Amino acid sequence: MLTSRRSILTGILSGLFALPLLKGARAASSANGRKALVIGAGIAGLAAAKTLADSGFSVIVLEARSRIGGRLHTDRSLGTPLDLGASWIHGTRANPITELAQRFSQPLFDWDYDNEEVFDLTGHDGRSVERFEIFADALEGFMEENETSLSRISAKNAIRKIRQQRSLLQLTDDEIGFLAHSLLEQEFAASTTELSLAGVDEGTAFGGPDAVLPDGYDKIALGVSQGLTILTEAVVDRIEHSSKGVSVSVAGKVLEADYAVCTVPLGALKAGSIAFSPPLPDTKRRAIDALGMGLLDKVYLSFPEPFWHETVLNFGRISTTHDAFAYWPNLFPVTGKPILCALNAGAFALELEKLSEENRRRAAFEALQTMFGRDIPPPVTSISSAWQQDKWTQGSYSFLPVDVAPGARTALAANLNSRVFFAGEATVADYPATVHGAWLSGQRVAQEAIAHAR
């Protein structure tokens, strides 16, 4: 069941539970006596709900938005599926998201990052592959030499020290700025000033190429949601817990269950959008405060026809403004539509969010004109994301700031009384900031609840 009208939420809740859902009144037990409430219908919440339901739990998913998917958000207003949130499956070999795509008959388009054209507006054309290799090799060497202190060194200071060692003499300041933004800031959705080398080195990865989903990433969320009870526009504002169970406040009612799984994004936890009683322990509160919530936004421009090389997948833009419109995926090979996408991260993305859609479109088009010439046709229309302004997310995905150890993720993931479990990309050390990491975290906490209930 998928419901999206707040006006009938109370009636639905009353129908789902046999007793009035007032403080102190326990809802009717399921056949096996186990009930769970999952807060958030993003991929982590859906993974947890599906795993619990398959194990015999009675499960209700409470989603604050009017749609499911969380940061899997596909827009079709330009006549083709365009992902405003997650776009790529990172490493398709043995990746659980690849398996889900296959299960739901979703095609994949392998993404070749080496298929690129770099526009160097500073006059150093023709060295794109060489530039990437020089920068990556120098950074990797520096990290190996300083592996015991990675948490204490920012990516920016690392680059400065590498330059002092005269390891990047082949590159100009603008080239280094472009590479730092493309390989670090966009990858981790954070400025090199904030991002630690421990964050750069964090986690593991699946093998194989990356891929995008031509029919939209939301197809994965919709596929997993089938058969689940999901209430949308159901805003949770309080979770009470004890060794005996949980009480969750939503829409003026209190739902009681044996377990709760909290999958709200790190940004919402930082904002304190949900109160906990008893309050969160200091270790978890410190982890929430310490971890960084990054920002990566997209601007999609739709044109009358392509004016670029249609088969080139990636366009780069080296300029004196290193963080402004530096990377452009070409969606024409994926969608058959003349659409380009600008990815922007960190401080520049935050500035763009302050603009109207029209002004974002204008700024992106002006950047394209510096690459392809002043006579290119203007875009017909555009759409863009603004994840920092999204009250339910308040950012894109997590990262490790300077002086924050990877153990902060473990503290964030710790459960409360073996009754309230925490999942989501920010809680996983192996695959942080990825869809598959969020999925695996949801499965993990569901298995913990199942084990506790035995």
Ligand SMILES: Cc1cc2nc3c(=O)[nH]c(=O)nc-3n(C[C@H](O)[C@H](O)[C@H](O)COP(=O)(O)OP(=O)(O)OC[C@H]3O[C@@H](n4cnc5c(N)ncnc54)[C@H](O)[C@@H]3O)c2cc1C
Contents of the next structure:
Amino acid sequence: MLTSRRSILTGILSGLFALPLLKGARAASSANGRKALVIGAGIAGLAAAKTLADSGFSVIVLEARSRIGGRLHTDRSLGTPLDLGASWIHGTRANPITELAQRFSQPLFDWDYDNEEVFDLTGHDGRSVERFEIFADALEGFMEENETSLSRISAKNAIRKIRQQRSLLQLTDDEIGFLAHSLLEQEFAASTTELSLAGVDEGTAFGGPDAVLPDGYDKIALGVSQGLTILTEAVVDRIEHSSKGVSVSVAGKVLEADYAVCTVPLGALKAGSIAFSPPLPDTKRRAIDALGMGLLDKVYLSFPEPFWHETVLNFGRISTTHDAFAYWPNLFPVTGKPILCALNAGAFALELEKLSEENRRRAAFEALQTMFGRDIPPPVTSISSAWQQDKWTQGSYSFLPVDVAPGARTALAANLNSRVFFAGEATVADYPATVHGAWLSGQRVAQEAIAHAR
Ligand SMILES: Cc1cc2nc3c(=O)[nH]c(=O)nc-3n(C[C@H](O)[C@H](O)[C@H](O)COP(=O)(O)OP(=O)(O)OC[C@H]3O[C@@H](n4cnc5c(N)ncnc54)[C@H](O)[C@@H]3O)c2cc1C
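Since the structure above is the form predicted alone, I would like to see how the form predicted in complex with the named molecule looks, so please show that one next.
Every component of the complex follows; first up is the chain already shown.
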């Protein structure tokens, strides 16, 4: 099966740039006659391909998976669209992803994080919003005081120090653990031991509320992909480059082009899944090693009917194991179906990935029983992500570990010979680890290639 697929692909690749059909109408009327290969059909690769194609380049996107979208991955097996990768547009005002959602007629559902209920070890407790604010204010104050050494301080050490402040003395250790996990580990997909305060501080944000896409985030990728030439199950394993152009190896065949845009995730770069010739410069190699690839996974549980407050969007669970099943978005208001989602990050998410789907479901259900009581009905079914095990991503998204300067992202983004360009969420210093950051990075490198080709 694999062999026949490879040979079909090889056949297609043999004449790829030569085929008028694959060149497309835009390429036929190409103003500059330039060819570009884009590696990866995630949102960064699609942004780059679209920008290059619109500017008259002949573009082929090479995607290892059998689907496009990368970390925009919507599953519909439970009868409604559920996102296993990104869910939220973070900051919908002036966000390019909001514009894309409008362009592709995608409805948005504004997400109110303050609409929440937190369950502690003794049952339901309503002090959560106030506690979040006290904790966030204390952390922010600490970061301002230590502005010049943020890269050297782990989030864990910062929390240890602010723990002694009067405003936080009223909180229990389990509450502090829950807040640290909810505000930092879930957000940055990394443990507070690894994450630096520079990582907490990096980047900027669009304004306005966050929103989810009820019809699925993959609609954005599908919308952008229209009219592009994309080969799926096309695994790139080598990129050669010189000042004259690039050669990209796919399934034993070599494609020649003027430019390549590499958008493979940091996790895949760390694993060395693509060989570069000449080898990557030391600065880029060091950046790949130094930046962290975090882990965030989701478990969706589908129930016969809701047993929770249907209109509450967020449920929190304070427990003695702070990173286990602490955050539960409620999908009922979005999908009209009795579905809850658990988000887990870092070490606990990694442990969960080792379990079967059935055992992940059981563990999630037991956590829910500590919140809603032992009598709740068991889930009918579930689906979950395992982004660390995913060969083409090897993690969820990037973060800045302790002792790594934000400049590592710039080093990762640097091009080779103005012929091989690097895009993707990990290359972005202003909006790292987001869909819009990845999108903007793809547009940026495409503009650089366009400028070089003039
Ligand atoms: C669980 C989770 C939740 C998230 N939540 C949010 C959120 O709510 N909001 C938000 O803004 N962001 C979120 N993110 C981050 C966001 O999904 C990513 O930042 C963004 O989608 C990354 O896009 P990309 O194009 O850089 O990478 P990808 O989407 O990973 O695309 C890279 C592509 O390269 C392909 N590839 C890899 N190796 C090869 C190879 N050798 N040859 C060919 N192709 C290859 C991959 O298959 C993939 O399709 C989340 C991510 C995860 C995992």
